[in-house]
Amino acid sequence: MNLLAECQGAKRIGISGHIRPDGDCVGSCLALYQYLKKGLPEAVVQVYLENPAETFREIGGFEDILAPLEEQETFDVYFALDCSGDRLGGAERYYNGAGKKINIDHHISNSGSGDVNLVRPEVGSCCEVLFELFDKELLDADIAKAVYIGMIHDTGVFQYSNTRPETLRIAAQLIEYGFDFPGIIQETFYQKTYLQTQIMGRVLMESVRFLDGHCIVGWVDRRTMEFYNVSSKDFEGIVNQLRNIEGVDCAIFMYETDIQEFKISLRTSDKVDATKVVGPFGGGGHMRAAGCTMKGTFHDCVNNLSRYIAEQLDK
């Protein structure tokens, strides 16, 4: 795919990623935003994301991100990145009304929602997919930094199984642009606020192991969220910490989004395919990291997920 050719002649170009955007989502949207502004200077390029975390403020273009609140003039081209078009939240109407829809992703559960689709589940991050599409003559330190941030967040700083040899070769090319990559890893991946550390500590303390200790679940209800004055942006890293516990093959983190409605995140070992656990409930993602939204009580949700986890562990 030639990104600039796909946008040739476009006067208005929109870019969005999924709701509750993570590092790869924010990084890919802002990397493409900066790339298109350089490659197509006469076009109006806009990024719409819902509540990106302040952690990513140092990425170039962060302050230009718009919330998808108002009606907009029709876009000539609209990109859905790191997800399918039905996960864009309030920006979905912009995407569906565009003259050309382009969907770029790496999630195996995405069958493609655009007029032009590129979904590569063998690649560790959407940023990595984009990097291979970029004309390297247009790259600069700001674009490289955005791509690098997305890659480290979706590969767990290159420790997850979705890290390919090519991933590390791309990372080597990116850091040659001279940005402070050790600082970026510390500040955007490992560093937590005191409040984030408090809520993580509470979840870990109240977590429960089951299925002979192979599975663990931690959760936060709305009352607790209100008590600590936290939102979904403060839960980054909790499910990974649960997965790091010795003997755990499947970690579940849940937080309440409405009355008897939970957002579910899974991280698994090679014994459990996370997509097979969340798939029956309309979720998706990767084999080792996936999520969904479920309705019911906390115990209902855990019991329903347990069936699909146990089936795989028994094998």
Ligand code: AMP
Given for the second form:
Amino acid sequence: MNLLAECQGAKRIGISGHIRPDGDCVGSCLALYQYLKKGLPEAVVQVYLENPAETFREIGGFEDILAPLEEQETFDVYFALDCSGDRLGGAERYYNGAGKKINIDHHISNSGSGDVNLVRPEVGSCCEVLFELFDKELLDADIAKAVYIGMIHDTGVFQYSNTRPETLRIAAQLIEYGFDFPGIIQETFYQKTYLQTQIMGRVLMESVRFLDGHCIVGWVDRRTMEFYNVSSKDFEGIVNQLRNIEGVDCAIFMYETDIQEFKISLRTSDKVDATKVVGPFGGGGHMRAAGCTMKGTFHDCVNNLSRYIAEQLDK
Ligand code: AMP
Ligand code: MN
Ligand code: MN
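What I would like now is the form predicted together with the named molecule, since the data block earlier showed the form predicted alone; can you produce it?
Shown next: the complete complex, the earlier chain at its head.
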């Protein structure tokens, strides 16, 4: 895919990623935003994201991110990044109404929602997929930094099994641009606020193991979220911490999004395919990291998930 050729003649171009945007989502949107503005100076380029975390403010273009609230003129081209077209939240209507829909992603569960699709499940991050599309002549330190942030978030700083030799070769090219990479890893990936650390501690302390210790679940209800004054953005990293526990093949983290509704996050070892556990509940993601939203009580959700986990562990 040639990004600039796909946008040839477009006057208005929109870019969005999934709801509850993570590092790869914000990094992808802002990398493409900066790239298109540079490559197509005549076009109006806009990025719409719901509530990106303030920790990403260091990425160029962050202050230009718009909330998908008001009615918009239609877009000639609209990009859905790091997800399928049905997880864009309020920007879904911009995407669906666009002259040309382009979907670039790396989720195995995405069958392609655009007029033009590039879904590469073997690649660790959407940023990495984008990097391979970028004309290297247009790259600069700001674009490189945005790509790098997405890569470190989705690969757990090049630790997870989705890290390819090519991932590291790309990272090597990126850090040549000379941005402060230790600083952004610390500030966007490892650093937590005091409250985030407290809520993580509480979830870990109250977590419960089941299926002979192969599974663990941690959760937060609305009341606790209100007590600590925390929201979904503050839970990043909790599920990974649960997954780090010895003997655990499937870690589940869930928080209440509404009455009897939970957002579920899964992280698994090679014994459990996470997409097969959340798939029956309309979720998706990757083999080792996936998510979904479920209705019911806490116990209903855990019971329902546990069936699909046990099935795989039994094999
Ligand atoms: P999370 O646990 O929310 O960090 O998500 C883990 C991975 O699964 C990420 O790549 C998400 O984009 C993806 N994911 C989470 N929820 C869903 C969903 N409902 N549908 C499709 N993919 C999801
Ligand atoms: Mn993502
Ligand atoms: Mn991603």
